[in-house]
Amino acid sequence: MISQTPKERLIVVSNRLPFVVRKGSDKQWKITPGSGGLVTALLPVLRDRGGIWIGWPGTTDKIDDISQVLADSNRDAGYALVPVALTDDEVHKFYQGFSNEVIWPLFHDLQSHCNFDPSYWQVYKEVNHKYAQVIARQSKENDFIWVHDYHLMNVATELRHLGVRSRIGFFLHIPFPSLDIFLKLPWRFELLHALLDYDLIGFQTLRDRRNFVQCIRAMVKHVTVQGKGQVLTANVGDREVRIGAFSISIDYNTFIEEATGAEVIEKVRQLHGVLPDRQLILGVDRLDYTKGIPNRLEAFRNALVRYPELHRRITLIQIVVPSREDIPKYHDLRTTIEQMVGHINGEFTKFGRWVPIHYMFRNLTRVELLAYYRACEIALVTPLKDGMNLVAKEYCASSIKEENVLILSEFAGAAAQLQNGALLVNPYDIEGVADAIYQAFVMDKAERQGRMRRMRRSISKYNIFWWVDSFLRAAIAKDLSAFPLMEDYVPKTDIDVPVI
């Protein structure tokens, strides 16, 4: 990791804090740790480092309380958690609103369900305000700040207004859309000149890099973009802004070493004791529209109708993590897929002998999870359009013996990083997807260890702590030729080459 004057703070600024706070059945507050990359990643070097994470604790309730339960549980951690205060209303309007309904589809290339309701917009500034005042008041002139994700792109403007002149990143965590989609935002411009009030801006790949680019370079007036490599800048007036490529990966050692421990390994002998004698294919999804459940079911069920050969031989095992439950379209959303389940179990069962999918919708302890990455195959991650997804990672890192097969959608952002093993395929290709399933389950084990075998060896490398590092390096290097671009991130095809 780079060195750092004793000074110099990180301070984090995520929607959320890295913990889960909320009132038990006795009434008294209960914080448990969250969870995630982020977490995993930037809890270790707040704590080496010393720093402040500023965030939504979770609840509307009065803060006061709130901060001091904070500051108690944490006192010996090294680092502060600081809780910014939100009413229903805001959290309705600015997460569930702003946020949810018009970045994330639009991003996401998913436009038409967008709602452009111009109070969002007006809830969503006043709310990146808020934070700004409360990281005004926790930050010193020398504190890097660093701002998490899509529901804080205005927060360097708030705090320039404010008078701040620390410097200031911002890294986007889901994808950033091509211009023609973007143009379709009402508030295009001032969201553009709110991003180019950072210091470095970060993204997922190349790709959502280029994006940015184009939109900067058609849309604002005075400025120029250039050098080449993972770090470029554009010089907007008399300020210079550093655009990179960072993509966010995982703790790969933590995961081969959970992977391997004695909980996992049982469930996995479990798995196979009741499931025998087929291949299992895991498709593991938060419930949300971008992760292409749907698609995913069509593409199976198209498997099961042109290659006969797998039936009885392969199970699909679809788990979905419940999300955002309360929104009509992540119910309606739900019973689709449980519906399309429901028709291809009916369409293809054979009585006592074979069931093609397992349903299950539910969160998972770390343990399954594990279980399942490591007893499954073959891995279906298809999301229509995905910022990264550590999923594919975590699945790679957890296949221990090397024999497993990623299939992976060519939308996700993993795949610029993951395409010299995994079987890319089209989501929107139901065919494509169901030929890649056969491909995978007649593949080879030499072939299987090659392709997973490469695409570890990259995780290994661009591991969690290889991204936080290049970041903050990034933010302080004065020659950035030293970051040319990472080789396993250049594309095959120029779909993801920028144009600079």
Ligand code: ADQ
Contents of the next structure:
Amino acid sequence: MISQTPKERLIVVSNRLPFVVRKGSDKQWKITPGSGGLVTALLPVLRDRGGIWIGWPGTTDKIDDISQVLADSNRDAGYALVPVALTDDEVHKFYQGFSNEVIWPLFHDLQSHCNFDPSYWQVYKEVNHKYAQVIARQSKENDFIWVHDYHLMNVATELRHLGVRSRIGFFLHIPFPSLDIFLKLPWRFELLHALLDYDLIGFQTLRDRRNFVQCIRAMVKHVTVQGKGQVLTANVGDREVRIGAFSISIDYNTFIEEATGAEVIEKVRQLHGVLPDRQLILGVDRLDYTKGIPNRLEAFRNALVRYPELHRRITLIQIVVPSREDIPKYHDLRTTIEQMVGHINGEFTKFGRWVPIHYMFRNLTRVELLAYYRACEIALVTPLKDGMNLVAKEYCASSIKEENVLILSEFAGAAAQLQNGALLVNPYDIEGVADAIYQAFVMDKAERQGRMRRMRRSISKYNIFWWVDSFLRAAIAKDLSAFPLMEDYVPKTDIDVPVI
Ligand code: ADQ
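Could you drop in the structure for the form predicted together with this ligand? We only have the form predicted alone so far.
Complete assembly follows, chain above in first position.
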């Protein structure tokens, strides 16, 4: 459904290219396609209208060879892959530093985790300039340039300095913080003005958009914001900037297809075979302090203490995917998680009969991931804060019999859309999450199906293709009233969380 979108050439820009480039044992470059929703959704659009994907190839090795390898491997694809070269120092200060030690924690409301090193900001600007130079070399006047995520917030400003006049859109995959938190950023004014150099800024949720609007109203002179619905208009001086909420999603139909494959079904059978007569609870997250894994483990322990009837009747399968291991905070987090798992298993294990937590620290194949989604009767998706959280949507899509229960943090972007089906929890409320585990455990089939059906209907309608299509249309539409809010998405309260 790539309908009615503008037909200009598309230039997609992201921190990383959607292909992993690495040298094999024969010293030859090997290119493997990346996976994930963004790649799945954007590659058909790029093929359809032609275009370029620009990004860092993930290695600081000599770039000339890589450009050639990328060009050769992608010759017949209908779009080009263009690398941006980064040095080790740039990767350290721009990627690990400013992006992941300043913006990532601050935008997830964890200011105490921030390292506001001034050299990080300097290199962030330089690297954004580097991306802009590559874009300026590659783009033509009528191209639509779509920049992704918090690593590249300065790119539009740099492009304007380089004289690029094309329309430029930006999508922020992570949350946008409230004014009080954003004000802590030493470079708050520069960054806010940089974002306003885009023609369209997309956020994951209405809450993120509202935070951004609050920031520009408070911090930018001569700004007015009008409109209602999915896309607003801000007038800043003589410029018009569009500001929208576009919840990212998944390729729903492909998930169903893959989740019903023979290999997945066999693996589900094996899982139930080794862990019989109980409900399985799944936690699957990148190793990241925003995902709330220690709080979740504490809640699981609390449920075992307060509801002894759960003993031997539930098992938590916690999978942690290695991530950002060069940053010390991530290393410490892994140690904390592993100590907690050890304590809980030490406290409750019944020798030869029951181990409460099965813990894995590794990447999974697609088949394994889908098998865990299908096999586990309950999912615990309890981030302290999350832009969207695709695991929640993937879990629902894979629930083919619609008998599984999703326990979801109020602070995941997905909560606004899935609030009519998920058991919403505050991840800081240990007893509340423990109660939700018990509620999920005893929930009857009819209620499970009703809840899961509502969530799947919404995810199926607002899938990844809807997301791409609505963003690209919002960039050019004359009439913004054609962009109503998502049906399930209408916030019931001003703070988007349920109140009693
Ligand atoms: P992430 O923080 O990475 O994404 P999420 O949205 O949950 O979080 O996406 C994780 C992805 O990794 C999922 O697509 C999942 O299939 C995959 N995955 C999970 N476990 C895996 C495993 N063991 N092996 C391999 N793959 C695994 C950021 C933001 C989110 C936002 C997304 C998209 O932090 O809030 O939803 O971008 O915008």
